[in-house]
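Form predicted alone, single chain, as structure tokens, below.
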Amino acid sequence: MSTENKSIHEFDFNLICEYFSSIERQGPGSPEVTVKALGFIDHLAGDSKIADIGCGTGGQTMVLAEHTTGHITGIDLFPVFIDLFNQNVRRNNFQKRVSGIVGSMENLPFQNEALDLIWSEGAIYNIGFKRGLKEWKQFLKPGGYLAVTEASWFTDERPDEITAFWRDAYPEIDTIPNKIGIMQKTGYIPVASFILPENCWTEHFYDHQTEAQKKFLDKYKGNQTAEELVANQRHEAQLYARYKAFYGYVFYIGKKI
């Protein structure tokens, strides 16, 4: 099978999982930002039910568990992430109220109106922002909350290079007011939105990859797919350094009407 001209989503899934499972977070974020977003959610209690969709290895889920008392289900498509997620759960002694399961965000295993909160950091793009908001809403109780991070433009105009990169990587990227508009149109009250600080990308995401990349390339020396995967991530980091004034992740928090 040819591995030329692959986008990140077409790389060998096992290699992707191995690469990203070696870092604490599989996307930009930080414990401080998770806690900040949680501050906008009202009425969570010991019997509250929370789903973390596209949870990865659970970096943000463990923070959620520390700052809530309800039951949390983490869902991810990749078994290797869920294995690490459940190891994290045991390490933190959260087994009684946190569990990770393998599943698809396109076919969630919940009853209608069963959840008080849906959480998703750096993952909703896999299904698309509008589709995710629309389809996941049925699982929320009336008055339940949804909190997601989504790649967004900070400006109406930006350099061609970064526009072309994102148009290819995620055509649904849009400005913050347009994203809030989508949230309102799909049946949520837009409670809050805020831009993730730069350190969520640098200190908590790209910086962690530097050491991981060295080990990964040593292990897969001469493997073209592995080398392309690392080159891809390095390119993304360089683009962020160059164009961070124009885009980033934004937390969007909505309440189901």
Ligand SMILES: C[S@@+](CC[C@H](N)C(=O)[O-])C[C@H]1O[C@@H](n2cnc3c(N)ncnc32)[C@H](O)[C@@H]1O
The other form holds:
Amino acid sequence: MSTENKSIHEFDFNLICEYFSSIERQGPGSPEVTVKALGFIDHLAGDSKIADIGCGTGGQTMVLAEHTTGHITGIDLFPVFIDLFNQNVRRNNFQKRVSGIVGSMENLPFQNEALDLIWSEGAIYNIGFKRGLKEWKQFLKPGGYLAVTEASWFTDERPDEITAFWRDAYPEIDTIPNKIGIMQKTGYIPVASFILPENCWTEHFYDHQTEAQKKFLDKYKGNQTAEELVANQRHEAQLYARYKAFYGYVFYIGKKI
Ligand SMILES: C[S@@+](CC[C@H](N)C(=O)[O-])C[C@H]1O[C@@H](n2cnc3c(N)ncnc32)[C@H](O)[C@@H]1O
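Given the form predicted alone, corresponding form predicted together with the named molecule:
Every chain and every other molecule in the complex is listed next, the one we just looked at coming first.
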């Protein structure tokens, strides 16, 4: 890659981070759903160790912190998100038991069997559901839990346009029974799974972006990258509105055997 291309790439990357930093969460979800998923997990206590992988700026982590008493480490690849995450921690006065660190989900900095709970909302797709489940299991204590959200098909058949979109975006998208099958085969008891309600996509994700998009386009008027980024997000929101009967995010909660 030439230096010129690299700098363009970095500029794009910074723009993407800036765009997603301006919204409370970087993927579909809601406080209610985080609390609901947490309701399936028992044995958590003050000395529990929890990791939130691909935590972003920490929207869901602060909810986790409010409803647990253990120690939480948020991990994300992007320093900009972790800076905001740690600001969020201070604002909520969670410094004693919550911290954000920069790191990759491909190379997690935990000892084997150190964690009671692995949390990951809208992020495991970055290494793939099956690979994430397999590789992260070593860090869980026996009897520890994993709770992740993952894009899933609700039906066996669906319109070509949405199949093509996801084939391109994330070919590992699959039906709920197939995802649960993977969970079982990779050594977890499938404790629960539930579909995230529509408001996790609309009210808590796409609606927040409407205002952010206006400001972003004003600031970067005429910038092709910025315009394409916003156009892509709007396209995704339109596809969701049209095809929400066929796909969505599902919470999968498993217990390590
Ligand atoms: C769709 S966002 C979800 C963020 C947050 N969990 C939420 O629900 O608002 C996916 C997150 O995964 C992070 N990410 C991508 N690749 C990663 C990697 N290899 N290791 C750690 N985090 C990664 C991104 O920076 C981003 O914050």
